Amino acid sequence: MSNAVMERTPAGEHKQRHTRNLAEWSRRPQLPDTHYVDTRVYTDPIIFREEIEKIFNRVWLPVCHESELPNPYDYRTASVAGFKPIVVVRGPDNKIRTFLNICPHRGNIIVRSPAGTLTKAEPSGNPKHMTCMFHGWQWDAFGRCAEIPREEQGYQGRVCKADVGLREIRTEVAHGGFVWVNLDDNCEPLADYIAGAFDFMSQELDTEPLEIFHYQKSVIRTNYKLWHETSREFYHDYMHYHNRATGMLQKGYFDRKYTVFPNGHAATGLTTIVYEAYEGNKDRVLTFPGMPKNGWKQVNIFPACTYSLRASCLRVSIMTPISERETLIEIRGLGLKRDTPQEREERIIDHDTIWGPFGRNLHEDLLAVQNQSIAMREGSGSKYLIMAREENSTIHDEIGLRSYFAEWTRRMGRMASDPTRLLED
């Protein structure tokens, strides 16, 4: 509905005005709840900390992928929920196992490096084992503490080993074999949470092992839902060339179709891409399993996950908080397991061309999400966001969004478009 208003000219005449003045512009959208949202959801520091304590505590996260910790003792460090660091282990047993990466002696980070193998001696502790480097306390891949330095000594029976154990996280492999956490010890099954949302990619994930080829971090200055609503929507394709020229002007783009899941996931269906509407592109050879040839799906994972799976590549981004401003973002690319050497360098070049750190994709969102922090800087005058369109779940429908903010709504437990009105009111 306008917003335009009649008023007078010097000489007497009536005009319509189509700026607005600061009560206008300061006006609630005048639509629905569900379709516009308050930019202080994402400018609010006491908003954000309240995310992380209402849903990244509590809700399935992925961290890494079981390929980046092949054998029995590799691990992978990682922070989840804001600032928890997080360990995650191959036990000899050959499952895989998060635990919480503070040492329960002094509240020291055991494992410090990024990755890499127990099987090799810390300076002060034995192989195959976790080893704080303060006071040498060890635990073992199963995150049984190992040694005390001078037990007896110093605790006389008053601590032990069995007491001081490692905090164990909720931990499962699934969907492409990604490694996903909850920090909720009574959080449901992680099926449960995914409700379904990976079905229709499932033959293309699960058939045969994948592999990590590609590995990128950023630290963006944008809220990660700003990042995340990128692959959220499809209307700002008018700002990617590559996209419009491969996608949006081809036929059948607009009858590509959303569907939305409960706990807020979000699909995309099957599209085809016309990579050689592109100068300089060409046709992508190698696809997945039960994939059709240069076939693009998408899935959107509630609250900061993306997979896209995309001729002959899968990306997976994962979106973790640092601070209403700041987010971590992880890119990994994917292929699979049994790739020839000549294979898995088509599928490099096909995932750096679009989504590598000098793609054809990556830098108008990066552009677009650090402008829309600028202009919602505190005192700025932002005041919302709208979500309204509607093309009957069409790829420009922006139901994704509003799909995502009812998930937000309800567990926050207040409404997005206005983050001072409680749900109970």
The other form holds:
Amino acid sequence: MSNAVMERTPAGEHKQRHTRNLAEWSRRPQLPDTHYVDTRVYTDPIIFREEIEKIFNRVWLPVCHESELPNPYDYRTASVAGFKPIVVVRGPDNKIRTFLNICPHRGNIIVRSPAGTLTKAEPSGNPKHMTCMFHGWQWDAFGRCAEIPREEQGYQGRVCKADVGLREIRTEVAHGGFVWVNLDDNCEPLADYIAGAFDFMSQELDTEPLEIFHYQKSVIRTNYKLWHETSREFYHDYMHYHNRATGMLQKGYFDRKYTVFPNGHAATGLTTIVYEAYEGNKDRVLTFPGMPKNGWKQVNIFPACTYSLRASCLRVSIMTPISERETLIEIRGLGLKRDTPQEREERIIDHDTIWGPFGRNLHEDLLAVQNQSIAMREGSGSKYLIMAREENSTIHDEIGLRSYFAEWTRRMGRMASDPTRLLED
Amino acid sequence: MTNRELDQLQQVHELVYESCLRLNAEDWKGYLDLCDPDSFRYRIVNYSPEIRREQCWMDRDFKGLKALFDLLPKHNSDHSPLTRHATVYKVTFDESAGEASAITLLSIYRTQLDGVNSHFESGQTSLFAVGKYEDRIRLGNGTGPARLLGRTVRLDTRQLDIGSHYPF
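Would you generate the structure of this protein in the form predicted together with its partner chain, following the form predicted on its own above?
Up next: the whole complex, starting with the chain shown before.
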């Protein structure tokens, strides 16, 4: 059956335009290896487990903001790199430390609440300690074991408090006061890993303390990379009416440059947005230090974090992969700690208009990545994703995706365009 | 309870339930007809134990809410219908102001349509969110019917899947 028409390409060639049969559909794109991805990188559980081992167990990951634990003995629990439970604690010395939240005795979770203070005693423990409710073992805010009930009677010196401190995890606080952890004890310092990717946002982030005002999370049926990729390509502006109305019509919008950094990070340059062009929105008056009115900047940190600073509010999106088809997405909104109540209210409204759970863009983004996962489920017939737009590194260039998969390939030792091919091949 | 008090109670019940019926029907204009255009304020809030503070996820006045409804056709939404199941638990009256406050327990169900694989999942209903309405109501009198002056949706549910373009 022939269903062909002739088409003249922008390059002036004449090509036959037609539908494709199975063999044609399955054929690799006629593009460089770096310009497309085999969809098995999103669906294969073996590749997923390898990503946890080779990427998430070895890179710096943001887990929360320092304002979530403002006082000594405050804590925050989370999970990183799949299901590794952690507890972040601010010690009496005001230093923030992170520990694996697993009791070394019988493997129970120690601190169960999402957040709180250790100054209050648990039913079976003392104040200022983390207590495992199971057998009453306790640790201080430095992670040192402080109590083993009937220690001497039961262990006769064979097991003692000195042997059973918590597993401490490398922790640094940086880039707007976020708490970053790395599960690899021998990892490079955070600054080396970031490799300057935050430099063009450092004035906004680090001139004065920030404070969280918004936290939401969802377990979404999608691969974590797909969510991160929505932040790394702006070609999907066409999905968002908000972007079409406020950004794409503005002069210079398409000139905004993408910059790639070592270790897979990528940043988009400053642009200004006419927010009031979206009916019902107001001009954004508030900004961050050094940020022009209505400005917008974004930094994507490999493998699963995005900072997006839209004029009055900072959104930080963090993904925790659960399986090849499930991702915990956490979204935080932040303003300046010194905000007046009126300023804070204004920032919150600005934030929620786009990124809240009822926001205009977030819902569309989540809908898209969930549907991508449905479409490219194993056996669905999905084969390749194309990331071949080249527009001199400007905003609809897909260089952000290509830089991501270059780093992914380097760390995994597999080609993203053909994950059965090892790099040494 | 006097006839007047019974009448006022009935006004509150009818207004709250009618607002749910109109939202369920996606009759946005009809919903706004139940709201006072000069003073209506709509908010969705919750308390987050993760960051240990109250947070607001939507804040609109009448005009802002109308703009939001008007722009819905331009957005790519999950069109799964939401069904609000409400029970008015408590009504208190401020006779001097001619106003009432009502607390209504709320469950919201989502019947899948196109947000997921429609062949497999459309038609499935699941509980989407629970919470309550905290309404401020101007009672009807000789000059007009009862109207919503303000609605705060206080959510217990803090994970809303892919979220929603539709207010609760």
